[in-house]
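Consider the single chain below, provided in structure tokens and representing the form predicted on its own.
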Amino acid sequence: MRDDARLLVAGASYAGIHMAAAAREKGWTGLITVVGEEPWAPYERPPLSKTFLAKGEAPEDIALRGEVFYRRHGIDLVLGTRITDVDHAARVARLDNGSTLAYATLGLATGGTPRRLTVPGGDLGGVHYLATLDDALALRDALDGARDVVIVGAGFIGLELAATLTGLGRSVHVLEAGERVMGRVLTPTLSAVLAAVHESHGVRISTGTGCVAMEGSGGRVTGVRTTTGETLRADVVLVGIGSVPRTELARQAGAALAGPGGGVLVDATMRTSVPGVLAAGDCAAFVSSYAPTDVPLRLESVQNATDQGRVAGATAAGAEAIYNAVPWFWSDQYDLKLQLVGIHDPASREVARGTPDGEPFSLVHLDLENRVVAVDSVNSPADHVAARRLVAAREHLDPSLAQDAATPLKAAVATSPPAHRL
């Protein structure tokens, strides 16, 4: 490799920074440049919906790495700048300041952008999305003096914000178009548990209810009109209805996508369909061996971005690396730590450990052969740690032992797995 050969990473995100660092650690001897649109040094994103708002943290308090890290790894950060065009045949990228960067390998860690709520009044002042540090700073300012907050969407972001803002003394009403909270990732049992916890803290939750319009005065939002005909008072509206992968540069490079809005297709080495182009993190779509189908999916989590980024960096450096990490997620809401391992199979059955009104509490999901495919835990770190090993090994569990909360989950492995069923 020429010493002036460049690994160009688009996106100063978890995936982007870990891609750059892993490439250097695995032997990339050329230049490494990470281009990020935001003016801030790379930062931790989970605190944005929690402690950054609740405790008034400063941007430097949530920095992902210090300056010494980037110097030691020889990573050049170009911030407050966006790559607008890629000519992959010529291996040249153009930035929005008019400059160009030649590269040998292109790494895409462009993430996603919040899905917009396209309703009348959706562009009024006081309507917020939360994806970036600037979003969080703007939201923090908007909450000063606000009393009534409407949150559209009861996913991870929506419920974490509901918990944070309730703790700050705001009146919170959550609208969810689906029939239950966090319906994309939780089974009905745990959805009901979380909804009950939020309601016990004073949060009003309306499921099966969407937003049809924002009402306002003087250019600022004052209310939210719902699909049920109700108008809710709102000083601030927060929208959290998912994200759309950013694939513009992948399209320009000629990389295959997983259908409209489906992300950049990658294999287990994080290679795209185009030689010399890698992708990782929220923008990447892949086939997971832990999913019930072979349909490419995107996993929007810190751990996925970190693991994929490191595999992509190793691949860039020519090292042997395969991505097959067990998917896991977490969410802090009030005094609850929700930890999820694996991907639910609709055909699996649910075994409860403990009771929802007690702690700790876990739901173990078993397939027809009693292999553990997923575990959802509430304030049960021991179950979570065991679950990551059990799901990775696709262990067979004894259901009677698995449902006994007094028996460590790791001790519930069946001594005689059932014969395979045709």
Second form
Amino acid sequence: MRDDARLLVAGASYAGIHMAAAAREKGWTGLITVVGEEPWAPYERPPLSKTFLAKGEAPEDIALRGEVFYRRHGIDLVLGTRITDVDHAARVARLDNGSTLAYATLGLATGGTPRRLTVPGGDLGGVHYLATLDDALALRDALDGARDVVIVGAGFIGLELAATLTGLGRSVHVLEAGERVMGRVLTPTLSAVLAAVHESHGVRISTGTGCVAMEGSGGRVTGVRTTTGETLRADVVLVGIGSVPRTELARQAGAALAGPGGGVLVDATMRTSVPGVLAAGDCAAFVSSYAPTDVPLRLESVQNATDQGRVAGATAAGAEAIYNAVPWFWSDQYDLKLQLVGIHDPASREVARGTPDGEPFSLVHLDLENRVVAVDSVNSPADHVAARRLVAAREHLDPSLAQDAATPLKAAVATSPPAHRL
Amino acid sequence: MVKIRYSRSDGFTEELDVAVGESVRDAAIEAGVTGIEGECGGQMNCATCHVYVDRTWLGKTPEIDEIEDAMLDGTACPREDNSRLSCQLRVQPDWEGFTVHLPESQY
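Please supply the coordinates for the form predicted in complex with the partner chain, as a counterpart to the form predicted on its own shown previously.
Everything in the complex follows now, all chains and molecules, and the chain you saw is the first one.
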């Protein structure tokens, strides 16, 4: 095997590992090296905001794959190491340990980094972000002896942490600068449902409220000053206000980005604008056939990272693969199983199945031609599973059948009258 | 430890020693058995740890609950009457030789 026939993958999480494994499975015969910054073997991230905190799991309990998997796939993991720069003309990458790696194909799976809250006191001890296993370990330590927790941002991370920490007996106050919780992914109907569930568990939620400063004493945070002039007591502050894609290596390689602060542009095969450079996962921006517009977007989800990684690996190996998987997301909060499929279209209308204060409950989003573009489900895995197929096939659905919770979604499609099946 | 067999669609069978209480999915992931994914980590959100329980073991596995039943309708390969999500199969002391057949694909 020649050294220059190496697939070099930057990033050792879902997208990177699936890229490496798929490349091998699809026939890449050269070396495969995955370089990951974190010291840990690749791990599952969803538990970090949930069971890892609640049940005190060990890092090995959430391993993404066993060590044998990498050996069998001939994947070299180089952990605790960062690629500092790439010279793509020479096809050489330099690592922070001083060594260099030659490669034939570069796979970027560099993910994102939490958006920082730049307020006075924002770097006090006790102010936490949650993206990595080390973040979760630090948070676990910080929670020991802490009573009051302020969470800045009511997105996936913020609300999952609110649920977990409430379950751990902490007093939780969530600040959200927007008008409602999870406003980026949910319509007002479900935002209200979720907010009510959190409030019923004792979580205080202040929407339309941001953080202007952190107050502290002895280098540790003690409070959060809000845009409404209040100061909330805080032993621990958690910030979950989104992430920014990591695109340094892409820029060095000359790959086009989706505008300033945007992800690495890829086509459906996960090729970037530069031959020999692929990208996948949170760092990649692509045109989704499930989105209402042709504007490149990034999706931050296990599904997207896994499926794009697999396509990128196949492309690296010379196999034909196209990314057209239906986007889906999930979030477990308390005993609520929130499952989302598709991408909302502002022009679509929503049809409710069931009543918002009961379960199961789903919102079916139909476009102007009554095609299913997205379905958001609460404790209704049957609707979710049916919806994956409906959204993939852009099935037409009679709105009156869609709202009949007694008729399973899959049956509703089959019986939608032809007049509605445009 | 209990011996659990994973029989792949290409005819290759792997046998693992699995601790009682561990899930058939987790054991496979740890041991690098290919053909079982479980990208949600065993939370019944993805339906990519689908297996067919060997028919000689039917009736010796725990009941399928409502969530698993719904998610099994979303597997990549067709659902059969012996289909299960392997994240929900926790190994029992009397499962020596318990065999699952892996579908051709999880996607």
